[in-house]
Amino acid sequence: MNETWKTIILGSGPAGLTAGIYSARSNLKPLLFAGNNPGGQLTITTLVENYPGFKDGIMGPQLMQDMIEQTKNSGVEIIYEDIIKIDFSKRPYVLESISDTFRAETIIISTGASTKWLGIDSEQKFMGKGVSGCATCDGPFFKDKVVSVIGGGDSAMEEALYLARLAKKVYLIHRRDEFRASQIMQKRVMENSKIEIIYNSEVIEIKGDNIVKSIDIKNNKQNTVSSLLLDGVFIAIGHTPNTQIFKDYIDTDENGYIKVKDFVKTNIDGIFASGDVSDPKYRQAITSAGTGCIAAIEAMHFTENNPL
């Protein structure tokens, strides 16, 4: 495409679709790339009980495509392509997707976070035959079976919660004796009765045949290995900033999440960055919207003041 847009963002979860809202309200026009797989992370969760102005929660999904709906009814061109290469070096700043070339005099990364792996060999090797990632997305396929859910922050209580609703006993394993998860849900998991809670210990292989049959566990504390026998084992150990293909010109942290100032502004002028791929620490759907917002009105600024 020879046309330079004044905006374009990369993402569409709650930071990238709000950045579209926003831009494309202040009359930047903006052209979003929205993935494969739109809608980012709330589309692998169950109920979001805590974005407001749904007074009695509503499934994560749902309200990502609803998020979507408004952002197209706002006017942004969405493309449901990945950006695959960039040269950031000079605006304006180039990005190809598999199919096209596009410039824009701004750019806004919200390309979030994916689901972190133990990396053990056997890992690999069930995925899809008993390991997972998401229970709401393969939560059926272990009805009244034995499940095992590892780590210890709100993700890993949430899983453990939605597959104590189809499993027959849940154990949740997790390195070490107490829990990063909010007390709200952590309580929740202390009074379900199907959800056995396995403290100081880390999966250090799975094992079966064609399926999942088993894993063994070291007792970190003990330094004792025990077997559990069980159908599946759901990973929910955090997250990996998806900045990969940025790294030869955008600063980023030793964990790889993009470095800002001022919430939004990267090392590069002109180009800002909000949600989850910058952000560490808060990781709510509400603090993305919200850093979305501010990406796409500095975005504003830059192209007024910046003119090309």
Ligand code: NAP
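Keep in mind it's a predicted model, so treat the numbers as computed, not measured. Positions refer to the first chain, counted from 1. First, how it differs from the form predicted on its own.
Hinge assignment between the two forms, with options Y80, Q222, S114, K168: the rigid parts meet at S114.
Given the form predicted in complex with the ligand above, I would also like to look at the protein as it appears in the form predicted on its own.
Coming up is the bare chain, nothing alongside it.
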């Protein structure tokens, strides 16, 4: 393709779609690569009650479909392919999909982060039916119920402490006999009367009918299996930012998240990052959308001040 786009956006979650809307309204005429599975992580959630504008909540897949349609209506061209190769060594930046080559004056990276799952079949069976990867998103559905958190890092501690405000009881299950979380987070968890820690154990099966009813856990030291009756399973073993393709050009932290300054600026002028791809802390749809907006505005200013 001979055309050089003012802005190309990579990703179709709240960050990428918001960046698309704002870019289009700034007359950047953006091109957005939505990938083969558009919509981001909200497409695997159920009821979303914490996104403003929906007084009764909205189903995650419906919210993302509406955002995609709004983005299209704003004038954004969307291609449902992944980018497989990049060259960010000079402007215009070059990207290749399976079908064509594209050039852009600015790039907005909104490729998100993927939740690490346990990898058991029943986990996927009960996704959105008691299994979740986000306590902040889904915790309120488990008020006065019994839940478990799987993990041993700071994220797991944060999830357990958050859920303890809502749930009747929280089991924190870790496969080792000690946590990797910071000492202060461990102390808070251990001092919370609602949280019971189960060490040296792994969840081997999640059971229920239409919703989660129990889990089977295996003690790695005693080689025994036991069951726990509960209502929810929160997986907190980490996230993997989708940044592998950018590693030769874009600075990332030790966990692969893109380093940014002024909210969205990367180490390369004219390349911006928004959403979970650069946010290991908050990981919320609303914060992602906010940084998508910022990235689009910054891209507009950059193209105005740095014409090719």
